[in-house]
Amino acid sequence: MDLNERKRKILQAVIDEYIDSAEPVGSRAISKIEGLGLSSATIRNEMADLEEMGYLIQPHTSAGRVPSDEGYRFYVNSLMSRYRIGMEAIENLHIELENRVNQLDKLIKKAGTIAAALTDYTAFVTTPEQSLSKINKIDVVDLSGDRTLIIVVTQDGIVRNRILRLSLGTENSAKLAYILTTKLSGLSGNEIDFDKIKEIEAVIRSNMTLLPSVLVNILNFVYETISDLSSQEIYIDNAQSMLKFPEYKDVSKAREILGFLENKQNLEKLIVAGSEDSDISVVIGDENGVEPLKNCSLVTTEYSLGDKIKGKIGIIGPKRMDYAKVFASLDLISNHLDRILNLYRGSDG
């Protein structure tokens, strides 16, 4: 059975109505749509055909229809109308993202907050894949008591820091910072191997007087801090929005999905599953293979920092989410983020 133009219009109307109401949609509601020009009887027959074809589901015998996962997929791929974001929202986005911050991580996190605000769904954003991120400088700061702060700053503005329980003093801290920056600047984390650490050890021994145990602690600590650059952070915003949707009015379901979203490993698996070679990836319902999210959809897109370093920004919401609005919002944010991050990278900020 072909999905002719009339069936396509009715399917689009049913899904649009269900997105707004969260209630099963009957033929009478569709017949009232201006411009459709079809009787309730005709619409009822077409909806029965759409159900037989797998695009609609009838939850109860006397109820209207709701979209199936296949119906949502066809809607996203072929029927969805273009959504226009208002100029006020666009201007606010300009202001929020272009208010420069002194750490890349904070800028990325802010983009996730904006995505949540624009769509009113749960948003997530990952920091860029940093295995190729090159070191700009390393600072060593002597703190009060027996503590020393080691700060690694990459050329892309990523900042990682750790506190070492050791007192070096101001002079030794400055010397150590100079040696580490000189030897490691311009290298990525995966270029700093055991031989490079041994080379640094020899330079430190010839320029500073430190106990062997102290030197070993410092070198191990520096290596761990640099290795930490390869980790990818995931920030999530507006997770509590799930609670307002009828799909999660059941307390046990709400608890299950919030528990899932609080687990970083769950999110990492989910984000990998949502990867596609396209501008925007959509995973609908059972496609994600995760039981707590069988009534949810995941929409993701990438932003880039240079040619190779990428991160993701996405939305998690009910299957009946406003896909057109989500697509437009993520496209707008990722394009702004690309531009700002690459300007950021090209400057000395």
The other form holds:
Number of protein chains: 2
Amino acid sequence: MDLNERKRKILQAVIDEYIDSAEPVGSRAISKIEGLGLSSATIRNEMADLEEMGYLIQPHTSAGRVPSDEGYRFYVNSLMSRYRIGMEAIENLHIELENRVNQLDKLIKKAGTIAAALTDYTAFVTTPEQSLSKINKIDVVDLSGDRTLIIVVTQDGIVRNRILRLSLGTENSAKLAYILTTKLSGLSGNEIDFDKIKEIEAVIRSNMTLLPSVLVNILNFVYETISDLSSQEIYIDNAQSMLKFPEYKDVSKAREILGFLENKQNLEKLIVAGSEDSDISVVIGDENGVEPLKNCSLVTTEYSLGDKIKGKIGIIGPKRMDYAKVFASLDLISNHLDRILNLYRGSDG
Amino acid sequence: MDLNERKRKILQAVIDEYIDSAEPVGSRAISKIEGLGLSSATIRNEMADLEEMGYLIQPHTSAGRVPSDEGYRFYVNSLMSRYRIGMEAIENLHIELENRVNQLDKLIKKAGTIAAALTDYTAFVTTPEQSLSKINKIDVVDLSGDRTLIIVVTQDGIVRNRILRLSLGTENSAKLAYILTTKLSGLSGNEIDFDKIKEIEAVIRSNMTLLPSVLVNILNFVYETISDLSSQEIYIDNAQSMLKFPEYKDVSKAREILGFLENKQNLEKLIVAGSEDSDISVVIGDENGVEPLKNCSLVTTEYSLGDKIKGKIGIIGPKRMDYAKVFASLDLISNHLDRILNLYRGSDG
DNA sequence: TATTAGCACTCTATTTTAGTGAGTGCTAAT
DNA sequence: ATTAGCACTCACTAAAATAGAGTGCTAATA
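Starting from the form predicted on its own shown above, please give the structure in the form predicted in complex with the DNA.
And the full complex, kicking off with our chain again.
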């Protein structure tokens, strides 16, 4: 069923107003808005229609209207006006991000912080999913105190390391590093399987003398360290901003949400839920399927590092969040991030 | 001024009770406690004395008593009874920490999580302060897309890296790595000064042909990466537990605290404040000098990695926290952490 | 026919009032 | 020195009164 122009305008006005005030919106407030020129009585009739259509909800008989999830959905898809981010903010973003460009993890984290600052909502970022990242080099360093450090470097500049509790000696370490690098470089984490490991084992056997138990130990560690490549971190920023919304003035609700956000597993579930193939994905209320966040919305977008390696950045906030602003901010940041990350890969900067 | 045995018992009872209930404690409640055998009237007299001495406070005329900061201080220093942690919890701790032993950062983080779980308060951990950590090796890796990765490894197994946006080629990278390692290994971050850098510059000049601007760039990056060694991370765990205490049922207060805890600079200030030379340090209320946390207490202890490299682990909670439990938990964890970290350095594990 | 003014009605939120009870300090008795 | 007894204080709660925002419906109007 289609909405005529007037109904659209009214719906938009109601949602805009509700996003601003968090209070049920009455007909009088809408009738006062410039450019409509309708009396409150007319608005009342229209609002009754919009309620019947499922876009608005009346909390109780003598209250104003509040948008339903469908209302928000319609608003996001077809109604809301674009938000323009100030030049100053863009300038700042530029400076802040450029500053960090030489430390990947910190860059990602910073992007989250900026998203939070720009929107004033809770932001999250995931580190890039690196299971497709190709190995560039493996280093083995002999440490003091009978420990050996294994370092895996990918072509994208990701570094992962683990400490092995045994000593190989400098020479053996170097030899091992050479063998591992030769056999594994150019491969991505998920191309390394049991056969590959067996192959490496054979090469090591024929070039070095190691106790079998030590060898198994080493291979295990190498495998684990490579597996680390596909482990994603999720950072949350500005979580406490949730507390400022009247919808969570009930501390127990706030606690539920913050507790949820503090747990990495929960976030993983949530962020998967937020996946869609469009550029920016919006999950409104119940759609995320996560009980504690049923009154929250989730806006997510992707950034990419190289060809296939992608991470996510997004905003979590109350359903009545300022979608336009959030969209604009995420768009800006993810584009910026893409550009910076690709500068890396392109010509010298 | 000294407290007689009876006053001490009463003060302890009042604080124990208040820690439990968060409500002002009345004379009747104390008189009912086993083993004292005093009427409420007597208790009232004693409590009036304790108030005069500054250990208790009466929120208003007809209310019970609440401990003052001095009261807590006395309680912590001389009154409270020891807390015994269950065998099961110790067992768990053991398992959880052993599991992580091969990834230093994650181990530290995990220790914080366990501290939070054990006490049910907010925990923090700092990564070890590494400015005294000696450099073991410096690696230079030529990446795809005209980028070069510089990796610094310390003898303790700390790895720091940065990406440099220019290409040196494989051969030059190897040469550079060799020179840097030779010149810098065995030195700690704060032993590397301008003269040292000049010295390295000369060596590179005479062994490699690089554009002067490129060379400066490289040296800069090496220096920055080494400086990273002394940058400490601070992790917070279970922050949202603050919300469950009645003292923060006012959301705006809770927000103030959580906002404070989310900011790294704030934490740094706070944790410095928590420094004392004793084994476990306790900062009660105002003592920390930080406005938003004036109703919180801070219990901090140190763990050490190697000889001089130390980090901190601690608990933040309401002033009426269960100090005995927190002490016992931190003690347990820091000892455990020390043991694990020293296993690393001692003989094979 | 679409819009609007007017009005009775509904329901929440705020303020007011009264009442309850935990706790105190003081005094006098033990 | 301790305690029973009592008058008094003050926060908290429940109930009652009030205010006010908003609705739906009807009848008048353009």
